[in-house]
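Take a look at this single chain in structure tokens; it is the form predicted on its own.
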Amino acid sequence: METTTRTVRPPAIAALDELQQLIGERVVLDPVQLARASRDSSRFQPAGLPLALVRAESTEDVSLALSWAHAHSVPVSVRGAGTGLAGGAVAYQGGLVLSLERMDRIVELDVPNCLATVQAGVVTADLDAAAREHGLFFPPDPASAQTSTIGGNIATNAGGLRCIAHGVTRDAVAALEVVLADGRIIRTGARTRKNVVGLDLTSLFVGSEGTLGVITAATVRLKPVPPGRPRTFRASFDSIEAAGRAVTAIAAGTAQPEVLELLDAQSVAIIEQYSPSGLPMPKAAVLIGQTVGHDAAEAAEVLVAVCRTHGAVEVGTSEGDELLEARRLANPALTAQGLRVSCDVGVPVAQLAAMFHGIGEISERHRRRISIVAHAGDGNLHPTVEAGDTPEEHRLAEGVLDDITRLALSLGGTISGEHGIGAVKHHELHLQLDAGLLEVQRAVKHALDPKQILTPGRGI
């Protein structure tokens, strides 16, 4: 897949020396580099070499950039760690990179408040140490938390491991600092519980996908570290049929983890070749979860036995993260395999049968293994489709995952949970906004980015 050709006019290309004046020697013009910052994580490519990389380290540079970008109608893709999978940060040909890997600065942990204030570029699971210092964590938990950064996971809402018990990013965020098109900054949001000043532009520009601003700098919420020791448990299913009708169960009971993943037995046994762990090997599926608090024993238990009401043929519980950390690995070890043609979809959870009985029609149909990996307590499901290093295998791949997303829209669901539209989704917009949201919401791209310069033709 490649991104839309963007032709920059003349006078951008003099004004580089205007750019280099203004920021320095943060200015990237070394093609090496600037190939090497124009992908993410996702399988999108770039059509060809940006103009300049910017490698901001304060917000003035942000601003300084996107003025510079502005008035001489130069497209920008915004990237932190570059790990999304949406194609989102893809370099566009002739355009400007701005990069927010070196604004990793934590700002402030206000403990009494159970806040703290961070730089964009700041990477989650250095937030959520150093949090756990002083008694709290950081709520949010992508599968890639040890390299993406909390500006990206803003900027995509990104969801995770722990979505069931504590919500997707958005739950988490206070107050951002956010630079817009035109170079000016703005500060949404407060540090209260409540606040109902004017519109809520803070919930506007998350998962904005960097769309209508660039987000520089947030506030957001931590929590107490839960009491006691957490319980791990496991169970395997012949049927992933039954291991949905599982997590619905588990999902409507009383005893509630805070982490309920799936995955199937394909990706279990390439997990395993990549990295060893000890996963069991299903026959069809196994459900990880994970209880925290007081009773987090008793309620392993109590799911476990949920789990085997409902079909499953093997279950255990233990102490320590070693699955979990075993499924944090899907996304390399599938990704190690070639198998890079996946999705991101969600559907409500009592719809999680439905889905996986669906999803193995549309293998049989097509013809084609899909493996599934699934925060599955919340329903977001990433299925992975089996294709030949080819760009027609990847298109037909493509085509599988269209049938797939049709699948979850008929079931209630989204095209997206987590990642993003970025690039990658664009062309199944449609499919889940008619025409007036999609007139409404880019309305209000208009109204923030006149000239269409940031993340152009992406997100909305």
The other form holds:
There are 2 protein chains.
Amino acid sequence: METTTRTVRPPAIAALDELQQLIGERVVLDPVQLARASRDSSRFQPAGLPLALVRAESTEDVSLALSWAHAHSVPVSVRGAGTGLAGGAVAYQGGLVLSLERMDRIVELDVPNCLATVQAGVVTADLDAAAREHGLFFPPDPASAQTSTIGGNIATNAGGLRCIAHGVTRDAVAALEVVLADGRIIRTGARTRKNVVGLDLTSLFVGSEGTLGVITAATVRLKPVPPGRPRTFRASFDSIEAAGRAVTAIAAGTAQPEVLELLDAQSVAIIEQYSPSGLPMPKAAVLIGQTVGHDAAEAAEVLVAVCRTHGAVEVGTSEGDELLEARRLANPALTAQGLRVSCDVGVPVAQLAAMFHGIGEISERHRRRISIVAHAGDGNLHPTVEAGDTPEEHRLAEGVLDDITRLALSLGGTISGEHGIGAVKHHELHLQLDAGLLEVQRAVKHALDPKQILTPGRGI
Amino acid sequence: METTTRTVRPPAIAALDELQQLIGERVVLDPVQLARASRDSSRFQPAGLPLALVRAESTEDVSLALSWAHAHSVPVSVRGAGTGLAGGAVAYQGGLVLSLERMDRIVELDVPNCLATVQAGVVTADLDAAAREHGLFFPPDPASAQTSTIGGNIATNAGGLRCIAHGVTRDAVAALEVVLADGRIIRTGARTRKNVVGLDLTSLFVGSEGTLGVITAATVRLKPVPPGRPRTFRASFDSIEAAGRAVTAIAAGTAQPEVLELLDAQSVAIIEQYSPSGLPMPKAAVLIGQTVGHDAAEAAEVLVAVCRTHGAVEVGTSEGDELLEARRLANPALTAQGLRVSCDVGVPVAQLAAMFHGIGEISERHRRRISIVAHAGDGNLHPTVEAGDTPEEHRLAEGVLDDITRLALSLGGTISGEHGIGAVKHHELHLQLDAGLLEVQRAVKHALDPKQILTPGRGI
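Next up, the form predicted in complex with another copy of the chain, please; the one we just looked at was the form predicted on its own.
Below: every chain and molecule of the assembly, starting with the one above.
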């Protein structure tokens, strides 16, 4: 796959000199380092080397770099740790790569207000760890939290395992510092719980995938760590549709888990082969959940009972985290198997059973095994298609995923729950957003980035 | 106070004929009805009569009316029940008033997915009542919920009493149908819990106060009604700063109330005079809260203990709603006293004690009594200044409120927590949003409404 953006005329050497004069040794021109900073964790490949990499150390660096790119109409890709799965941070040939990894300072922990102000390059798990020293935590927990940065999490509105209880990254962002395409610096949002002053640009920038501005710092909301020990529960099902119905019932109930994940039998087998963890081997699927707070044990029992009502054949609760740790092995285990042709669709939770049923039909029709890992509690699925390591095999697997995507949409769902559109799904955007809505989205983009230098041709 | 918008040349009679041909008898030209549809619940007065009122009965009516206004460059104000407190729905002289009150249909209650799709003119309490028939409820509860419409709630991102537990209206909105300035109809958002496809225009329209488009329908998130009986608690303080510190402690704790309100002694006296309710008369202030769920009683005891730790001199818990009902009398009681010069500021919850202290100093400096009612749990205050019913008295009271507004900002707060900017606070916008941020906001506005016909000169 190649980048679809227009070809860019590299600016004259004089312009590069100008950039170096502006930003000094934070400008990197070494081809090896440029190549290293050109990819993210998706299968999307850059068409060629970027012109330069700027390792920004301050908001002013970002502002200077964007002013320069704006003046010279150079396309810009923005990166933190490069963990994105949609190709949004892949370099443009002849473009500028703006890395915020060195902007990794936790500026302020405001414990009484449960707020933290951080630079964009802070690793999400580091923020969480710093908050926990004060009895607080940072609710969003994408699978990449140990390495991904908060700026990227915000730019993609990252999801994760705890969204059923705490919402998505957007819900945790109170205020932003953003550098616009032409280098202007703005600060959006407020430190209060309620604020209705002007348009909510904070929410607009969250999830905008680098298309509207570069997020350089954020004030995020923390929460108090729930008291007591979490309780983990599991429920095995002989039918994946039954597991889906159990999730629907739990999601509409008053006893709420903090986490509610689903692994189908094939995913469990792959994980157990990768690293035996004692996951119970279900006939069709297993639900793994966690409850927190004073009544964690009681809530886990209630949820297990709901599962039984909906057909669970084996259930259990425990105090340890082993089951969730096994769940977190799903990505590396699938990768180890070479099974990386996966997607990120979502459906309303009451459509989960229909979605699972439909995926089964697609699997039979294409005669391809599809394994399913899902943040079931919020209806977000990551089906993975079995495929050999050839372009033809990948093309066939993509065809299967297209069918899954269309199925999700037919059930009132979404083509991306948490990974974003980036470059990888850009050709599918029209499936979910009609021409009129896309036109409005692009008008907003044009208002903020009229020269189209920020992550052009991706995201929207 | 007069509208500050530019004078508009009324379009020719031919244009009005055209509007009537488009929309038929839903076009109202009768001056008495026009006058009635020209005001909202703020003290902001229209400069003169609008040209016409359209009582839209469908999204197509709205689209036709806006196409017409766009073609003739007629300024448009949008109204539901007219309960707004910021003048955002006040008619423009020579403008078009677009009323959505007749679009009052609950289109769908999707109980398994905890979603409702409603037209904009549905009264908020009616939606809540319909949801409760299925064991669900609509979390946002602005004080006006019995009369205000969901469209207005969304357009202003309305707050209310339960925000500490459930967030603001934005948090309850999944998808919108919006008619743009030129009559185009778009649908934003998704029915899923997670959706990262394109820019989040849904969040952008929420709270945009009629400046970007007209919200004609919404899909909103419902929640299951908590089990058991709610528990109400109260705590009286001899010092309002101590009450503020108790709120700060509660907001950062794990035992969370659904409601946490503060009334100062003067507000309690005014309420008791208006309608004796048995509210305990505090020396300085009383906190009134409510807990819900299985452990409501236990949580109430925990919260009362926190209040004692922070200096509460008298506390109690009960099963009834009487105390909250008394709290809800604050607005009519203050109105009955003629004390309607009030504002709507917010501070981070840990700054509440400093805010209360500062308001005390402002009161002494101006020698004016200031009574305070606050959604304390989320740091949102409605101070009311004692003032006689003359323009001079109002001017003096406004001066006091200006000081309170600047105090809130100096504490990291906001000039409006839940009422919005509208026309009333438009001159204060620059206090919170700097020129650079306002420029960006207006660029977004310009992208969606280049002829500036939607609620011009207000909101942003």
